[in-house]
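The chain that follows stands alone, in the form predicted alone, written as structure tokens.
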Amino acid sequence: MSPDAITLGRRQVYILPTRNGLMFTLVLTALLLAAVNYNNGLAYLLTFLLAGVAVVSILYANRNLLRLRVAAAACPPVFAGETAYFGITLTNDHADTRLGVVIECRKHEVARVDIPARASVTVMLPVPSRARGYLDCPPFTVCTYFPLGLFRAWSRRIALAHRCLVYPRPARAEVVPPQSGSASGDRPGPAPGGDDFAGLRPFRLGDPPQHVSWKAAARGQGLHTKQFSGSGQDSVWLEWQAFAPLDGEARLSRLTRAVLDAERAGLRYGLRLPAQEFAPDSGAVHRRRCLEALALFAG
């Protein structure tokens, strides 16, 4: 099982010369041959001075990653087709700033950050989502070219226990509205008698059919919903069976749209799935519970 955090140790950091480092080695070799050929003391001095600088840069590159703590951070849920952003927290417990720390995923640089002494920095790893359910964070590496770019120090591939919840892709707003009824599950009835008509507004998916102004629709004015000033209002049921005979994914897509529109309209709405039922309610928590149930629906 993958951990949700890892600390880079000596056996987890590797170092090899970069292309610039190889060119630097060729230049040093040419300088050394010239110094030997001409027996020039200054050439010897310059060659060994530059070689010493290269050796020291290896130590700094290794220290820039050593004991760096890499942990999973928050990843907000997204809808299928959107980009999920996995939070990766890099924690530096040492007294020195770590400069030029790079996150690479699938051979592409994602972020390059400096981590202050005894501080943490969170970077976002973008991953496209294609299907509902849980999306795992892909393996990535932490590397650095500090201080001179002559050597690349990198970690082995890090696979954290980090995942993002992907909701079904919402259907278009113009799909057929679902069946709805009162909170008790009865058939829809007329608006409560004590409510006063307050005008029309554009139709939103999830509006009770009994509140739709069919006369305005017959006059070619489009779908509008009647608004009432009274407090009595039916709750809306969003039901799996309302979208038969569509396939499972199409139903989930339409139910997702219905949840979003009902929440946006300020309605109390319930959700009925074959093995789950959520009583009518509203608010961010209820919305999240309904969308999570749709995302993880097993059919």
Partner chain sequence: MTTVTASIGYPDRTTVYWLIATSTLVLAPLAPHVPLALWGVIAGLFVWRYAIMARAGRAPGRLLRLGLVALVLVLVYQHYRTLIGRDAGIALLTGLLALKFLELKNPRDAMLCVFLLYFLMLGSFLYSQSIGLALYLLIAALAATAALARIALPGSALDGRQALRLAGGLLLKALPFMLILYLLFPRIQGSLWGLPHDAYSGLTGMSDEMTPGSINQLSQSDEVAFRVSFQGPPPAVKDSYWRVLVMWDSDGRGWSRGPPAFWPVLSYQSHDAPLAYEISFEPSNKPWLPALDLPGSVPDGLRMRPGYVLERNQPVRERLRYQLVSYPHYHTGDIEPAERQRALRLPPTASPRARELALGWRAQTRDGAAIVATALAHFRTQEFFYSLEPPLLGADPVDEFLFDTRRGFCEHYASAFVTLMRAAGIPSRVVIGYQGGEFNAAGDYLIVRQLDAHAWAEVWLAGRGWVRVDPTGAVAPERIEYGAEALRRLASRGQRFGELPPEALSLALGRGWFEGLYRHGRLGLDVVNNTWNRWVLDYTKERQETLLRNLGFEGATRTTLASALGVLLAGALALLALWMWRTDRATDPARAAYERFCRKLARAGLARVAHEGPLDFAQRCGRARPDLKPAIDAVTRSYVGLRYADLKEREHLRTLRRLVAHFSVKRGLA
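Please supply the coordinates for the form predicted together with the partner chain, as a counterpart to the form predicted alone shown previously.
FYI, this one's just the chain on its own, none of its partners or other molecules.
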């Protein structure tokens, strides 16, 4: 298994001249010919000084990547079809800034950053996600044109143990039928669709004060409680079996939509899959566990 962080060693950094570097070689050759022809000491000195600069810039380019630590950073889950952002943390423990460090992936420049001395910079590598499940971070290279653009130093392909969880693509809202009698709570679950204001009813003890219609009270109409479709302490079961005629992926897609909607509506919801069951609950952790189960469902 690949590591979740590597430090670039001497054997992992390659270097070759760029097109500009080759052009510079031509320039040096022309300078040398002029120096020879005019037998001019200072022209020789200038030519050799620039040749020296080119040679030294190889070392600079190499050092710009050497001992650079490349580590996997956070990668928040996405829904299939969205772009996954793989965080990659570049850590520089040199006393000098590393300038112009470039992340390239599939021959495309993804990011170009300066990494200050003894600091880290996290860059995002965007990858479009297609199917649910785990999406691996594609191999990428770290390269640099530092200091003069005459040479390109690059690392060998870096494949980090870095993956992104991709949830199933949620079905569009209108295609999700109401929880067709599959809810096993006190009463059939209300139609999802958010916090639509549904009307007023007389206030009962225990109603949350923020739902009291204070406007109506102010008009002297007595205490009333605002009712929202979807509000309340109802719990619903979202069931694999409820979408029976559909194929697996379509069911997962609808269940994902149902989880999102139920969470948004503030319901307590449970999820029942062929081999797994999550008791009704709500909140970010529950939502995440449900979506994760849907993403990794193998049926």
